[in-house]
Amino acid sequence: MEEGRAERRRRTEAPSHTQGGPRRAGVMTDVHRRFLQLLMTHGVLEEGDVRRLQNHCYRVHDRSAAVEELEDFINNINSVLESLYIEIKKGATEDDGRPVYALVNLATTSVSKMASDFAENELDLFRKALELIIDSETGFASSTNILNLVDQLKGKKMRKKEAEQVLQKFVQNKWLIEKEGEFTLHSRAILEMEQYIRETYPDAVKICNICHSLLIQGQSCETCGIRMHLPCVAKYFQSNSEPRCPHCNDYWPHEIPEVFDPEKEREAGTSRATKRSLRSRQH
């Protein structure tokens, strides 16, 4: 009996370590399992939604327990998942730096992971859109340029009208974002595909000079050519009245974006909720 219990503990407790250092062995409870299932269905969530999801799982499965700190909660799940080459990974949106979380498969590229949801010609359309995005200076590919490659797709032939619908499927599944007829990678795709992109497009890939992560959208120095994510630009220059390139020290010619402030976001959310409550009382 004791040997059986020890064996079960070995199966559920993964002695783990991560980029941030040693990680304690984790044990998955019903709270963790429900959280993981729901995160899988969403693909990627902003941090505020992740916290709400965590609280929901505690209310459903363990209402009396104290809610664990989010970082510890996720590290606990990751310590169990790492033997499966899966990880809940934290990143940030490239346009405004909002923290996001996605469940990432570390064992396979995301294009192959998408195979269960998309046909061969649809996957090839995604690869061609991805290549255009990576090669572009802006991090965007126009729908016209993507659709012009439809005749080159592998597998079953696809009409342009069908291709337009497939592009919208990529948007709905949070692989792409569409802005005014142009497409770029969603935060989910960047989190899940960074290693694949680095290995597949080594000569075209762009890296942020500040955080050294994959860069799709950002600003570049007109003198030395280094690139920075918009949130990294905002943080680096936030208290600098005369911004200069961190590499060559030349004047930084771009508009400095605002830094994402979670406190302001929470205050705005509280204000909106209060206004809704007041309106509901008046009716």
The other form holds:
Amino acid sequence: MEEGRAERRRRTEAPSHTQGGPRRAGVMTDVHRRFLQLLMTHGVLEEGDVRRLQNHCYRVHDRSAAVEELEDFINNINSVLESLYIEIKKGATEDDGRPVYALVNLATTSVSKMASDFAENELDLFRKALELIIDSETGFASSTNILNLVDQLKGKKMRKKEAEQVLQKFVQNKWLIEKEGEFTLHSRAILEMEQYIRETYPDAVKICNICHSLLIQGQSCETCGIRMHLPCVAKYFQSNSEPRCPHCNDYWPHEIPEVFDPEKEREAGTSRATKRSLRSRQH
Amino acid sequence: MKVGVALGAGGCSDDLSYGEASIDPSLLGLAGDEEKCRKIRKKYRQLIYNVQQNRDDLVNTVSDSLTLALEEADVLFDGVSRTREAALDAQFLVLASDLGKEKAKQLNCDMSFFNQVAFCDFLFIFVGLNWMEEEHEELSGFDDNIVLSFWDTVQKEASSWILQAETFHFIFGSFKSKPAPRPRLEHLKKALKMEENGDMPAKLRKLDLSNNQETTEKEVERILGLLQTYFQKYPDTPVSYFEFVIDPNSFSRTVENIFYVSFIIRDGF
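Same protein, the form predicted in complex with its partner chain this time rather than the form predicted alone?
Let us now look at the entire complex, which starts with that chain.
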């Protein structure tokens, strides 16, 4: 308890990394509670799904009320969760810039250390994978490199086969993304671990030149070495025929991706996989 | 009383080489006992016979005839002083305890009656799968779809009984110890990691004293050492697995090599 209080004091003294300004504690109704429980089940959701979830919660509990603006709705919930050091953070996926919302834990307390989702050696594996991802040039760590570190894990000895399964568990729980045998951080992990990464790896951490937040995957200028997120590149060089590096003004060598457009997404797929997964959950 | 004993002793003295009138008192005691013991043995045998004859009765009816038999044996046992009778007593006890066990088993059945086969039938009916009697044997030959629909139905019903909200899942804050501060690292080339990890596991193996498969370990170590030397000499060429393990002159050596190399592969060096 003492340790928790000391850490809480430290947290409040440090510059706040919670989004949004200081807010007065809001009021939570059953609509908010249901929304929070559903978000807790999923962990991380894209903005479209979040809006649908919000509408669903209103329909279940309070058909007559007007659906509150999503941002205010979430700020309301966050103000109540502030004292528990939990927050719904908004971020974007690094590969195509979709806005996502994730429920993250903000503080290390004596209670949070007792989390039993993953065993000690599994958490250590995650930490090692995180380190490799941050150190890598592309933001991806190959599974062989991660598995080679299995001998150095703290806690119970883990076999390579088990380690592969643990990595798959991380992918299923949306902490890591796997692409062609390489692993990188899911946006959920980036939102939750950003502070931790900045504090623990201050020299190895990469920052996006445009949005100044943590960068795992992105494009970098070959001459001056600055980096930018793919969606940040898309927005910055939008409708610019001759993209030039903002720092050294050299010709930008990489392909400029498209800006994410939610309208186009909605047209593209009416029966997306995410819709099905929402319905199959117990509401 | 004494006359009778003397007569008895006289009867016995034919077997013994004593021709004297004076009789050993312990022998007198023994003779009287002999009669008693014979009686006890007869009674035991009768008891055992009775119990065996009425076995069904004793087990199935709600009577305390078994208790009565046990009490009788208890009384008889008071007179027992020699092993022959004690052996009969033991035999009777074994019989009685067997009967007691059967009685107890019957009792349990009546109290909690769970018929597994009937339950399974009801379960299938609940899920909506109609079974013909003959199909009971072919459980294994079924589609995944039927299996999935079975579990879906069970889940729908069960989840309404188990109302439990999801807990909050997070990773930040669950690390028990702070990571050690890293020394400033230069940009590392991500080459094949075999060489770097080679030293540490070899050291660990040497410290492993409780390992009693010493020859296997030594061989694996030796082969690991060979691989490492090869890689030090030719850093970027991969080794052909077949060239490495096959011994053209000896099949058994080849098998051994494959065995040792499999350890290295399993541990990921």
